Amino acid sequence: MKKWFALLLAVLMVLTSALALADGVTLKTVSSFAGTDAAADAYVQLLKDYEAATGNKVEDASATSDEAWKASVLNDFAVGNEPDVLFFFAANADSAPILDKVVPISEINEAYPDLNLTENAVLTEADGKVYAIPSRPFWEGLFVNTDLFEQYGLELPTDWAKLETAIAKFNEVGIVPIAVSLSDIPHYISEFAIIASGTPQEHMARPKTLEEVPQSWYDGMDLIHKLYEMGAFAKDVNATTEAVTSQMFKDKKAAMQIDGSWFANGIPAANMDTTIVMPFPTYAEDADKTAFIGGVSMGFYLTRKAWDDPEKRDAAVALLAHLTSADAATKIGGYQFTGKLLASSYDMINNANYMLSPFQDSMTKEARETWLLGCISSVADGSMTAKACWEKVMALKPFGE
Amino acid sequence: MLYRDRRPLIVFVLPSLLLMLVLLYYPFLENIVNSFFEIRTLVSPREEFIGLGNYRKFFAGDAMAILSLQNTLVLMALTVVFQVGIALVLALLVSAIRRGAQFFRVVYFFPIVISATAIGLMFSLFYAYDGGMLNQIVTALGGEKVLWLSDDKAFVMVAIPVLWQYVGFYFVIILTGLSGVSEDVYESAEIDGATGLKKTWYITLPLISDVLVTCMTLAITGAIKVFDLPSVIARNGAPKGLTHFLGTYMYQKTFIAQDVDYGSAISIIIVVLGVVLSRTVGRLLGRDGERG
């Protein structure tokens, strides 16, 4: 009995075998579309469509993105389990560990001429080779409920003195001013400040040491105290989460919120027409008012494993250029969103002279770290000072030696 | 006839014994290795050797280790006092009853076997500002709403799930300890004309001495490594690092920051700390309960 249960299991393995091998290759692939990310099916959907039209397999990994997830992608090339092909950051501090280990597109053409994958210049790495190819481009600005804002009477936040009227209303009748957890994720607001508080050129500096720090960047951390002063954010600011302040942002408890494109794919359908995005109002004479956070900050890469692997080579390829196409574009790169919030996001767009990258990305993680997380909710409440801040951040040379 | 020859024992042992060494002691050898290099990113392979630098920078060089070491070490000493301590009432009242014993050890034992992250977001609901449980009940009786997780009250706020998770578990070994004191020791005893706390004092403690030592040592380390409750309940130390202890220091540094050298050195730290307090608790009750 024993000896007919092995026969029929070492059947069973070679039957097995012979099926996968007929089965062509699998392929391993992460992303960021997953969980509440509204391309998430239709990214799905993609590698559905793939596997049937190629025969081949794919697993898929991917999972909302967070610190928490760069980290697990990281820790994958760390330890040689990366994945085939994966869709993430490109162009900044996030992407410069994994440079050696993923393919210049360059080379992908050189080898597939008949493929002419994008070779697009937003995202050069500091090598001057561009990696990932782009498929979602993002914008950032403030979300404003307008029906708060008409309930009690009150013009859009367009520029500084009316946001501080709104701020000091919206006290009044017990609605948040400005949605936000600066315990969590004071990320958008840290950058919208200092937009606010100087030019553009001077968001854009990559400073080297503290007596390079624009002044802007002083009175943006600044901006943020006074703001927390004014009574702009929860009581509970530096302890609640992004999840909660976003959902009182939905919920119609909270009038403002920093946020970017992704937030905007997430907000009610029954809110499309009375949720609008625009430019953080500047504070500064000489800043620009018409400046938002945008660009594109990530790409589908083919990893040189799978690049170096003979059986695997074709199908990676094949699945980076299916992923990449336009017509995937337009399945997992479009906005969600539609009515006055479509319309309002096109304005901001069409109508502004800047559009700027967060210069958070460029810095090295611990000095963002030490800037985001170890700085913003002191220097909000008093108990640090902006100089204070830019002095522990600066000694972490946030942008390189 | 079986264990005159122990060499086939070793077929049985050789396995667990190699997936420690590979998941545990190599991995915590390579950790020890790593805390003396420079190590940029997750990605990163070990640049520079930087010898004691990241122990120096915890040290003497970064106020939020500091702090985070001294919440493990307050944390540590409300575990002995409130974990062991509520868990030894508990039994020793439980244990003097005739009925409903078995009802209050599944009550007690019942925090438990809920995921850590469940009662944790369990406890930041109770917490909210807005709508949270607390503060629905404080203006129901007419007060102000509080900030629970203030900068003064974070601590006491997110210690509080931590201590009460546990009591059951401690509750559960120390009963069973006490169940083992015999009838006859109690009776002769009570000959000797001891009742009550006497019995306790006298008798009861001093026999589970031993239980105790072991429920001491356990909440030690507990506390040593706690991370997922604090971490769901103030996210990344809130408010302003406040309430990290060195579990969660370590995981903002080695995971956000991305400082993996220091992140080991922290780890190095957490596990030395805990062998030579628990290994010190023991010796000194120990011999406290040799002399009794």
The other form holds:
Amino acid sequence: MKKWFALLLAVLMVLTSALALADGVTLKTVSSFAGTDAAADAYVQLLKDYEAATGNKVEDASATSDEAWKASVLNDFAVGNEPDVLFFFAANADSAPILDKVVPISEINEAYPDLNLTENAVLTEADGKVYAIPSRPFWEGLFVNTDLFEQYGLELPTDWAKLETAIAKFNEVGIVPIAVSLSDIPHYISEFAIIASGTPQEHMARPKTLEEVPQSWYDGMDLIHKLYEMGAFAKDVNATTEAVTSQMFKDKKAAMQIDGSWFANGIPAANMDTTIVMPFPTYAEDADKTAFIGGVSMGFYLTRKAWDDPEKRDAAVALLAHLTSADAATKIGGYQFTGKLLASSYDMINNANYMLSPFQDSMTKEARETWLLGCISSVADGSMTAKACWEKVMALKPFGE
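Having seen the form predicted in complex with the partner chain, the form predicted alone:
Excluded here are partners and other molecules; the one chain stands alone.
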């Protein structure tokens, strides 16, 4: 640790005058390293390490990444209340509204060449520039408590018939089959229901009109209703929260959960060998049984507000460099799970024919919220049809004209 502090201070010698270090500045940060995210404590420690090394202060306002959090971040930017350093979505519809208020990495590197900050082409925006430094590659799949399947003599849900059998049995014994909240984080099951209902190419479609919407998108919404009718979810699925349902899975009160690699980081160590991740079982004959969702969707930004403040610029750049260092990547960007859970994640990745990007990331904010928060729970309980859902969403031009 002492060696690391020395290296950081050496960088700060280049970035910051002795007077600035002595006086110190206060920086504001926002991220999604909070709540059930296993990297939350590591992120807080990284901020404390920075404070100890520099004499600067960090006011952090991190929160769990859900639709409400996304909206609050974008609203803060809209009213000029953005933080100095931000961990947020990149190269999708979420990042588009903030690009005029964040600094391209090339501009930072030009002013601070010794830092050589990463410019990852994966996060290139529509204007050809890279504004975020990626920290966390991700994947999403079906998490399974294998010990519950073994306890009740069930085969793992490698196909739809086995999934239906498991749902029926877990209902019988009072275990929630699939832990999910359709009230705040319904996007995992929504994406996978569509993947299960058609070809990967249809999932990758970005229709401009209602007529171009693939049939599998309708079928996927109907599949959520089918699961709801089968009793696949908790009875309060349209009112509960993701924090509650995730804890149910960790406590073995739910058999399955669709989630991402960040969720794997939060699985209790004692469960690492009784939890695996696998592709969601397919429903349609032409669906790919190996497909999963993955990619790089989030990164750290430096805001124009901090860049244009002569009292903050050096300190904010130093914090950005600190949070995107190799040391930080190990703590908040890497996999922090082991055992059969880790092995199963490699199996899922290595055996896949397709790694698909979430299409909700390509949708405009209004259309995405209409789909996820305005449609899914209603389609699930039957108060809205899949047809009505997509008519409503496509009227908002989710993927542009």
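Between two forms, the rigid core is defined as the largest C-alpha subset superposing within 1.5 Å. Positions refer to the first chain, counted from 1. Computed from a predicted structure; not experimentally measured.
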When the rigid core is used for the superposition, does Lys57 move between the two forms (threshold: C-alpha shift of 2 Å or more)? yes
Could you tell me whether the Cα atom of Phe87 shifts by at least 2 Å between the two forms after core superposition? yes
Core-aligned CA displacement of His322 at least 2 Å between the two forms: yes
